[in-house]
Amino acid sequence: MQCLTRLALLALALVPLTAPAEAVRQDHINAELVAATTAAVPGETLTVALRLEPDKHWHTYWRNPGDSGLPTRLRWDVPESIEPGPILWPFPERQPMGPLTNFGYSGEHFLLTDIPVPADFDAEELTLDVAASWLVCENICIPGSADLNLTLPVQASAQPSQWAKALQQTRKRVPTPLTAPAQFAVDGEHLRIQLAPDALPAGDSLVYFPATTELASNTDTPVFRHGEAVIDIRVETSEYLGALPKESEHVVVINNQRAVVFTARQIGADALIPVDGGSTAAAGDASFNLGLALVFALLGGLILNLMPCVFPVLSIKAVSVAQQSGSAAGERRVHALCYTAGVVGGFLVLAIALIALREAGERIGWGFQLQSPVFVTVLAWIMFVLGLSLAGVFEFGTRLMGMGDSLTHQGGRRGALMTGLLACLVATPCTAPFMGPAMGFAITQPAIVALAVFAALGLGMALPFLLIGFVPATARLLPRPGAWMLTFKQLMAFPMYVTAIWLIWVLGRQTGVNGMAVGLLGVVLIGFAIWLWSKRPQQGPARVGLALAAWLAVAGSLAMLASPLLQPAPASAAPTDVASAAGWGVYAPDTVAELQAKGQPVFVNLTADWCVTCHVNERVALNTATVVNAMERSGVARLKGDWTNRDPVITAVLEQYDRTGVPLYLLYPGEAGAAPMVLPQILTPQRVVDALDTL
Amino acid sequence: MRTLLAPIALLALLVGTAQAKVAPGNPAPDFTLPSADGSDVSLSDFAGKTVILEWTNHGCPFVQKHYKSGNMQSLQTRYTGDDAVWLSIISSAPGKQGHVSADKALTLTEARDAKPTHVLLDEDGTVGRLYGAKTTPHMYIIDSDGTMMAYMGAIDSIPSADTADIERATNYVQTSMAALAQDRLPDPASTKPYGCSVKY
């Protein structure tokens, strides 16, 4: 210790006047606190460093270390008012040793920070204590600290200190931060980093470094792709890697003189753009491409009008159809251009609504619109009202609103739009096979073409009526119309009032009894609008009275969707009572990850009240007798998240497996951290079976 | 007995042998070196015991941290005799940092008053490289049904060379033992390691 502090004076004794009398001589390095400026200046920010100067061959660490070794520290020590900002660390060098290799710096080095003098400090001097420790290294390492300190002069304006220069240059070598966009995924044994294109210089000198440690390999040298949509970053994942973060910080040096730094969001492997125009580029990918996406946009939208949520409507487009028969062919085909255009311009509004929602910062996925309540409530209201116009309780007036216009002879184009148009709405709570992954790759590429998919799968559903309208051959395949008709259309009106009925209680669950409450009043003020409406007599003041009381009765029921019953539940009211019935556990990922890593199998089904195909599924599947033997035969877990209202968390996850929406169904089996295995959206006992059987 | 992990055990021999490759999970590669007290010490000799594998350098500041305050020596007390088998095993190359001839291996292990069951010679580092080890420290717990590494990474949660660390930091060896005796694997099963590099 004696040896030590000789030392040191000996140090001191070399060290040039100029210099504070601070600076610290330790095994293998010199450590002193610096500043840029001769005094400290109230309102304004005062830059300090600790300067480290390891001997020769000798060096300290970045702020990821790499294999071994351990970033500086410093803790402060100043007064009240200063609270000194987070180090700066400019980018560091790669220094290989044998198998391992780590990040850091040699020769005389700065790490920054940023100090912000109140403009009321009040002080003669400003003194700055700070506690450093090291890790320095040769072959061999030598931790080390020192307590270090800065007096300063506070003064009203301030000289570049003789540290100045140095500093200016150290700060042109901290990475600043990139605001493009960019993801990353785990791809077989590559962590793979993607960033916009522009978003680095092309044929420039790239090095990566990784910041958030424990995800990419610190030895393996990362390679770089310029594809034409995406530069991609490919390097080995780290031998400790565990879970995923959602976000990951990188950094990449530029030319060996600048850096820059950037935060990636999570993806998952498949929802990686392709890099084209690269050399080696994914030939052999099967990655997703526009090609595919609208196909399977276009076989989703087709296989939609199977799905029991569209039901109802192809119940109203059916009596339209059944009526057009008998008609020209000419006026056949505009009507199944009406209906296309609505079904098309629905999922168009729909998708431009929810790209500006996700663009603004929201998490939401598909089926968005039905986690507002006063969505779901103004679709039950139409829902009743079309199955009282098809009841026969009235007809729509041709000046009203249009959305029963089909079921007249005359304005039937603008009716089969609207029809169109309601088909699309009623569509959204489902997601079909071929959708998910189409509309997952949609959601991470640009607006044009993510609407272009979104117009395919529109064009899908509407296929069948274009098909009927432009081939005469299939029309007539159609019954003749007749009277039979009225007696259908009367028919038709049931399947309205139950799904009125379901969203009334989608309602319920997302707002509880008095949130229903208020739905239910909406649709008997409706009701009372209508019976008004149809009790005018032909002429008079009467006729006038009558229709502003019927007028009252609607907006009194709009008034209502302001009503602060019909905002969504605290998350946690409605849905665990639904999670726990029939040995449901509540599903949080880290649940997952504790199961996992006591050994245990997880089911995990993401749902949602208003999504009719995670209902029919569980019918059919997952709450029959096979299958939960089966689960408890295998020792499964099983795990529910509901979706029903806004929950970021299974909206991260959703994304994760490039989904926009529910259901979505993962088998994880017992080993810590393992992935899931991913079911399809359609599910029979023997699927579920066959998968538990993998475990 | 361990009903969990002998499945997984099995499974892993059965996919993991090609591979080989040393993670938590897979069997545990055998080996055979030179004991710094003249016998041939071989991993198979310890079958049906817990082993414990300690990467060790003495010149290594992070090494002295856990010897001098006496944490490196209590956990090999702990954690040797009937069921269970301490290893310190030095991969220093002739020349490097932390290579010591047999006898100095003995003096050292005398003068720490350490308890490992052996301290094993590397000194070409074969059995380092096969394992991956990276720093000194550098743990290993091999369970005793079916030879399958349980754990391997730094021997606490902290990463300092401070001893005053040592007690507010999660020892992984003490936690993953009692996993291990509890019939459970242990949580983490792998962390990064920290210390001194292995002067291979």
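The shown structure was predicted, so the numbers you read here are calculated from the model rather than taken from an experiment. We call the rigid core whatever largest set of C-alpha positions still superposes within 1.5 Å between the two forms. Positions refer to the first chain, counted from 1. First, how it differs from the form predicted on its own.
- Core-superposed comparison between the two forms: the Cα of residue 650 travels less than 2 Å.
- Relative to the superposed core, residue 173 undergoes a C-alpha shift of no less than 2 Å between the two forms.
- Relative to the superposed core, residue 634 undergoes a Cα shift smaller than 2 Å between the two forms.
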Given for the second form:
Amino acid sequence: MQCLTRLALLALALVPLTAPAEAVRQDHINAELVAATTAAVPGETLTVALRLEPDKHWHTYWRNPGDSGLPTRLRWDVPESIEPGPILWPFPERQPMGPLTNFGYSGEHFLLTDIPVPADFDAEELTLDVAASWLVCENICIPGSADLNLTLPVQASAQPSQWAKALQQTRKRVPTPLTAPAQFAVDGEHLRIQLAPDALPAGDSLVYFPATTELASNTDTPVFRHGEAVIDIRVETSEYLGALPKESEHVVVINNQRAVVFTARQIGADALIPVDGGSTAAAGDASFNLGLALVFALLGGLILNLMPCVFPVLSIKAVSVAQQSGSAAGERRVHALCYTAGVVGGFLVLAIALIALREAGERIGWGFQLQSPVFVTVLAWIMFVLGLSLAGVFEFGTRLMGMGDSLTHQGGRRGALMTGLLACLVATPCTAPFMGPAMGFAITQPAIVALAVFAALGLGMALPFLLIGFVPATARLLPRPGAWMLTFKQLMAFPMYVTAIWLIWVLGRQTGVNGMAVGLLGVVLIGFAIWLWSKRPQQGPARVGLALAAWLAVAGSLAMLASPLLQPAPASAAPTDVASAAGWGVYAPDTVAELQAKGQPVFVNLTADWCVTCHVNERVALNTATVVNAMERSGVARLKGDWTNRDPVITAVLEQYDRTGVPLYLLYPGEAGAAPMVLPQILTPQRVVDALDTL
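Form predicted on its own structure, per the form predicted in complex with the partner chain context:
FYI, this one's just the chain on its own, none of its partners or other molecules.
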């Protein structure tokens, strides 16, 4: 009985910590304060939101309410050490009402606020009080307000709450900052806002919202014109326009899926850039459509076979193809289809992961998995094991470890499938011509369209081997089987070792020498496990004991993947010595703007340590004496942005130019706010010099 009583008291004591805040019902609207997690975690940012649910046909207002209305307001009352951020406004809907147009929200919606919780916050619970006020309207408007509160336990970790998914969806609708320079002027009766020609996608549906009030007409439909040198947004000025501000803020919604916000500085009308020859973008235009994206993806995948990152795995496939040279035509076709299934399946898995993470609010792009030190470590170990297998050091017999064997000299259908999958994984550090526009298009489309484009990319990559399997004339060109195959197979082990060393180097750049040591220790443990496995006798207790010891060594290496040493190094500790030693400065959008304002042209190189194409371009073009001398003659400042680890600023720049990965090369003229020239992803010295000559 005493035990039950204590349990009841304990339950009552916990109620205030976990009880959800109750919704408040007022005239035609429900209001509630909710959180994305079940607890507040010291040292982390807590996302809370004012949940508003107006009745059908009723609405509330955005930060700029439009021709009438008032934005929702929040006044926080929180502990002294807590400082809530501003409201993160999702992009609104246009709400015409007679001659007026308002901007706001109908149906259930959330206004997010990020609240950093100090690392030394030691209370048992966090209570948030907020005084919220709003205006809810249909044909009439009713002001409303409520004092809302939310109490969360303070814990070392937290789980997603029932509101987590809705708040994630809302965060995707919060405009992200656009780093491109922008300017505005009043030209007669129109407000004209101008951005760099690549600042917004040309073929997408664009909707403009003025974030600065009493500047642009809320009723007029803005016109987007994509000229060769500038994007021009033209809209009638507001009838309440007074003195022009020096800076104004604007929001553009893209495909009704995401939005960007940017600040434009005031210029004179005579300083506007002409847009003659430009095209007017209407909603729904698609200059880069699905058909073109599929063709580009197919070509990009085909060329991907020529990129250096794919070569190690293609060496495995070369061994397999050589082994098939004497096999029946039917068997060659099956192998080709299995390999194709592996490549296409791998790209689809990557696409699904990419789409899911972006849907969850992550800002990532092509090659995102290589931004994970754990993934790089595992890939390095796989390359090391495959190298040993090709060299003939071991032959595993168990199902799990037999995967390595299947990938190499068994040449079976499973081996062909796994080789295709591995080829896809190691291809991601490279970007081939045609890939950038196709991937950039795919990532902004519905999931089914994106998957189709990624599948076309995989099909293009597998195309040469499909040709060998299905066209007898090409198969007859293959060399005949013989003793040379064993030597060839062992020779192919060395590209694997080189790839493993490169990945360990990437790991060192991501995590520092301690993380690299963890990766190398894992290599030793895996090598030790293989040695133990090879020493097993045919039978007896020693066979079981050595097998157990081998698996313990493998388990030890896997346990090291959880080491904190495999975390990305802090930004302040990120290595920048290579950039500075080679004459490159560190990229930042503000630095570009400052240099342009001084009249100096700027070359921006967005790269990553795991990007093989980036390194090749630097070796054969960017760091050659020809290009360096040409840049010095032209007075070009060189800036390098490192995307080895996640960097939201660089991700935003890539998205701005419809790229999902590096490399990206931008050449800015020495004119304030002038748009950059986008260079190809594969560079030669002459291509760079030709671009410099246009300055």
